[in-house]
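Just one chain follows, in the form predicted alone, and it is written as structure tokens.
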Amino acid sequence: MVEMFLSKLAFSLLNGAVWGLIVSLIALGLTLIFGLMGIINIAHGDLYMFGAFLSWYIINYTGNYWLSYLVPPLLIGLLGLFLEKEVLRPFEDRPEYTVIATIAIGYILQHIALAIFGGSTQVVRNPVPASLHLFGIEYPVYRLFAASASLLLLTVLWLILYRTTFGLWIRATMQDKEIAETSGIPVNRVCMVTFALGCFLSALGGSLAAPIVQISYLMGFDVLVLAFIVVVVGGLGSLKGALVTSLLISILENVLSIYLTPLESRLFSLALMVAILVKKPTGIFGRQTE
């Protein structure tokens, strides 16, 4: 009995860490967009969904898994460039309009996916049908690959943000757009590229998750809810908060799922979010504004 519990616990902890790293990519994209532009991107989950569907399509028709990780994020990133410049920029500094605009974008993406890929659930074949013996359990190698790829990309993103000139521009624009602009930083270009980067990360999360989850045109909603929980609890605009909180919540929900249903586990996460925000309204890593 104890051995069975420990096996379930080990499997849940590993699953939570893997899913937490994938979610952190999505949540980091969301918090970058919000922190820089003040845009609550309701379409973020649907960009994740479209990345997963494009990966499924590429794998089905080419059999090339590497293309499925490269092409969808690039296409969605290019779409992000267009959306920021042509759809969202006219509503700059009007958050209620950007919420409505991103809701509309999300609905459009859902209906495009429904028209092209159909309403039935799709499954991507496991690209690495092997497992490793870890902590007394057999664990799929692909999930470890997805976690490692996510961790590598998070490291690259950190290096971009804190070791490059463009990263300095992003952080300066997050602090104060007006001062950044008067300092010679091309704020509009920074916002456009950063929004595209956020879209890229969401689609990449979908591509990595495609062999793990069932793909449907409504799959973005659950991920959007989880990403918002992560961003709010971690602290709006906090990259460290998004990473740490995504790991904590994903591991917590997976461990709770040993005895609770997925819905009950998610309700527990929501209750925890409320309790944290009551105690610290700015989130765990959020900074109090004057």
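Heads up, when I say rigid core I mean the largest set of C-alphas that superpose within 1.5 Å between the two forms. Numbering follows the first chain given and starts at 1. Please read these numbers as outputs of a predicted model, since none were measured by experiment. First, how it differs from the form predicted in complex with the partner chain.
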The other form holds:
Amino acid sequence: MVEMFLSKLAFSLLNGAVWGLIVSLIALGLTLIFGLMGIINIAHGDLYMFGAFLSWYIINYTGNYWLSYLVPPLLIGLLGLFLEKEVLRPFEDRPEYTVIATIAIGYILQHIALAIFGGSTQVVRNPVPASLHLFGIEYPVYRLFAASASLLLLTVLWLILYRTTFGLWIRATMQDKEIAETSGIPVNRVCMVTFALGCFLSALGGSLAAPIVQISYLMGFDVLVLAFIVVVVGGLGSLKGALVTSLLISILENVLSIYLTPLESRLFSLALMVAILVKKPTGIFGRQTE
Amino acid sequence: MNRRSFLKQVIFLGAAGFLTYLSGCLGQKPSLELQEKPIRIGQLTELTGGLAVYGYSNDATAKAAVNLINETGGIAGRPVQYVVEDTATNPTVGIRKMRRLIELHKVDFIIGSQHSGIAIGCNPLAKEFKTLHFPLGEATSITEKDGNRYVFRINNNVREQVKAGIKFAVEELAKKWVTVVLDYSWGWSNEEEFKKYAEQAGAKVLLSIRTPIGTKDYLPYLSKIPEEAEAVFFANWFSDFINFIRDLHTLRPDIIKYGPVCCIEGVNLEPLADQVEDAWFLTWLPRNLEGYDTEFHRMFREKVGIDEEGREIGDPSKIYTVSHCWAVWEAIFAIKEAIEQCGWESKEDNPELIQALEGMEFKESLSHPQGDKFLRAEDHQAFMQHFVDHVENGKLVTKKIISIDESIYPAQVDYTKEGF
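Structure of the form predicted in complex with the partner chain, please, following the form predicted alone?
Full complex below, order starting with the chain above.
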């Protein structure tokens, strides 16, 4: 009995950690864009959806998975450069306008996907169909691959932010745009590249998740809600917060599901998130603002 | 032209016009005005939103049916006009669009929506505006407590489906079951009906799992399936189904899988070949023509533009919801048959039309390619044959046809006692 419980607990911890890492990759782009530019990017989920659709398209026509992880994020990143410069920059420092603009971008992306790919769900074949026997349960190897890739990308992102000059510019711009500009930092370029990086990450999340979650033109909404929960509870603009919260919410839901129904475990984990926000409105790692 | 000849001509034309009007009023044949007045059929469908894959097929099917009717003389000699409104798979929008169809487009009949919640919301409007409504949603209550005398369902419902398939499921598949359904009304209905009929048939449901819509990770929930379970009955759709079947295949590749066709409508099974292999699906019309290769089914596909594998002719990336969209076709032809039988001319004649439809039988034909069926007078619910498909080498293969009799259950309401 105890052995069975421990086995289930170990499985839940592993599965929760794997999902947490995948979710954190998607949420990171969102928190980066908000932290730097104050833009609440409602189109984030739809950029993720577009990344997944492009991956599906590339796999269908080339059969090359590596290409499907590389090309969509680059294309969506380029789209991000354009969107920041032409659509969002005119509304700089007016967050309410950027919300409306990104809602519009999201709708446009959704309807382009609907017109091109249709309303049906598309499936990407699992590139690693094997499973491992872990804690008494067969565990899909691809999930371990996706989680490892997320971990690697998070590390690279951390290195960029904390070990490169560009990362220093990003952090300086996040702290105070005006002082950063007077110090000679090309703030506009930093914002443009960071927005593109956020878009790149969301599309990469879509490409990596494509063989696990299925692809439809509305798939972005589910992710957007989860990513917002993670970003808000973790603390707006905090990379560490996004990672910790996505791990927390995912592991908690998995562990609770040992004894609770799926709905109850989701309710419980969301109630905990609300409790955290009541206790600390700026989020777990959020900074107090004036 | 002088004044006198002008007056003569005016008097002559006036007299001719009056005589024409008089002959029309004498009613020797339908007036020219009526013959030219189109019958307007509206469809509420999901062109966008979560059920967009159904909307695409339903819209194309309705257009094909109306084209065919107009090419072959219309309904009672009158042309048919088709109007479509998009519900966005949203009950609030759907109900608003129902009003729009009635009040703005002045439609005579409404087909759809596929969404049960929208259909339930629209049923009272059908009665309020005295407009016949043919919803396509499958919640049982649409033709029970949520229906009324103006609502007819030409397709099947959850109870009918579960009952039709239960003998096969229990006698030929397994006795010890687990149910995994989406946590909303359609899933609950499937779970409840399956449990009820399975236990009546001598089987046991060991565990019932309800999962929230949009669940990405099924492993934590499916890991609870008891070792002794032999089979899983599922009711989920689109991405939920695909996530579910992938995780179930990883955990229990040996377990028997059985569920309604709604789970895979419009889904390309090729990339899922391993996971869905050996699964069973109860369908209302096979996706592959060879599963029910009749002259009329073949012609129906040809008219709509569906190939032998359920794909759009000319665009194989689009997979039709073949098991559902036939109901749009059949509803339009049922309207035609009832109008021609009772001599309906306008909404004023709806009581006669309703009485004509109550208990109406439909013989398998180009108008009814799914097969024979009848609309039960009491609850306005149609009963029909069902099919069982098995996935073999990644392809749906029809293994069984279930007769109409196996799907019939006692009527729970009697709308014939309700006024108009």
